[in-house]
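A single chain, nothing else alongside it, follows as structure tokens in the form predicted alone.
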Amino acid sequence: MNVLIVYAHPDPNSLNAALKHYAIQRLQTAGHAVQVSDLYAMEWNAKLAASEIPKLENHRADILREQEKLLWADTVIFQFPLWWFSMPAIMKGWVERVYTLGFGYGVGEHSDVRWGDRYGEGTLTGKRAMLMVTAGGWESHYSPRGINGAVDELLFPIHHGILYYPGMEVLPPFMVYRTGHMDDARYAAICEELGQRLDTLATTPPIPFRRQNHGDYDIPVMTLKSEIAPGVEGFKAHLHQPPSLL
């Protein structure tokens, strides 16, 4: 399997450089090829200029490269900190301009019974995607009731609007929370956890998003038609089970 990893943290001995540098042994060792988007190292020009957008012949030679890695991949695996609710900005960044028109989004054509290729198709269909995330806070934190909101809650602009909306299945994310507070046995643990995520990249069911074209949406006002999930709102609505995945 071809695993990408788009890796965003500027500190090259913080606890996430350390679980990158391990989740590429991992895979390697089990006979993977890794390829590695350090945004930070690559010094990553995370502003989209106006001449980029949006015709394809304006795509520079750093968008095409991390293009052909997607395309190269079978899995994608975002990892990032938490920060002030979403990725850093660098993060973003590389979504905005590596997202191009055509590439990204613009997919298809609309019409009355097709709104495009997205959600759930596009250029990116049949490969994975995971969040790899790290969090100051506790997990009762991000928890239904957590003072944060549901982990699930925050990360569905991500996992629905960035991962799914191009076509990649999405795997539940695999969380480290308060890691301000980690000592030998604690990160040995989560290493652990994480080998066994890596492990399964291939097997593990993803979130089951509701794919955009197969008969629940109302096109072309792309609202879910009255007999689906009935009573539900936000974003289980777009779940076809309860998120007990997650």
Ligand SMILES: Cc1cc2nc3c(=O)[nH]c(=O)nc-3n(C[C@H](O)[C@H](O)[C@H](O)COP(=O)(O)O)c2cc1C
The other form holds:
Amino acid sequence: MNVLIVYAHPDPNSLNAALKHYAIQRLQTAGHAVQVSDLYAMEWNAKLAASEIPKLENHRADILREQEKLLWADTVIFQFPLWWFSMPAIMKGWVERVYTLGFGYGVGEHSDVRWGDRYGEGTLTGKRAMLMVTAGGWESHYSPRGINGAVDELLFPIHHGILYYPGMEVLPPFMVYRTGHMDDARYAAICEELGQRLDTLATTPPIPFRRQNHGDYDIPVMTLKSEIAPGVEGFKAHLHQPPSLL
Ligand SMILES: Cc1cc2nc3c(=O)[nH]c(=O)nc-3n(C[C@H](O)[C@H](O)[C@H](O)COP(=O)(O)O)c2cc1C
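Which structure goes with the form predicted together with this ligand, now that we have seen the form predicted alone?
And the full complex, kicking off with our chain again.
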């Protein structure tokens, strides 16, 4: 399997750097080919230029290189520390620039039964994606009634809007909470847990997001049909069934 790790952390001595190193070793030992887009080390330009919105051609070489890596990959891992409840700005800027018109969005035809190729269909169809996220807060702070909001809801815009939108199946995230509370034993246990997730990338059931063009939504208003999940609103309405692993 070809695995691309898109990685955002500025400090080579961080927990994230150690986990990245572990993940690369584990994947390579299992026989997978690994490429890493280390956004800080690459000095990735995170600013979308006026000339890049929206253009089908004349993309800069750095954008084309990242698109080639995405096309090469069977699985894409986005690894980052949770910063202000989302991905670091440099990674958001990677998405903004790499997901160009005709690649990340604006793919496929519109008709009475299709609204383009998105949400389960698109350029990255057939690939899998997983977030690997570290957070300073406790797991309970991100539980369904936790003060920070439920983690599956916080990550919904990334899972659904960035990974599922261009067609990737999205695996449940690998989360490390309470990062300030780390010792050798806990780090070893986290690596073991991460290793299990990496060993099962190809077989882990994805989050069961509904497909846009498979009959659940009224086109073109793009709301769920009244008979689908009646009374259910918000992010969870876009799941076929309650997530078991979040
Ligand atoms: C700018 C910044 C914003 C942060 N925002 C959050 C946050 O929203 N939620 C949280 O749980 N932790 C937050 N943290 C803590 C980081 O998630 C934590 O320090 C990191 O995951 C630890 O991994 P590292 O050692 O690889 O940096 C933030 C840290 C920084 C520096």
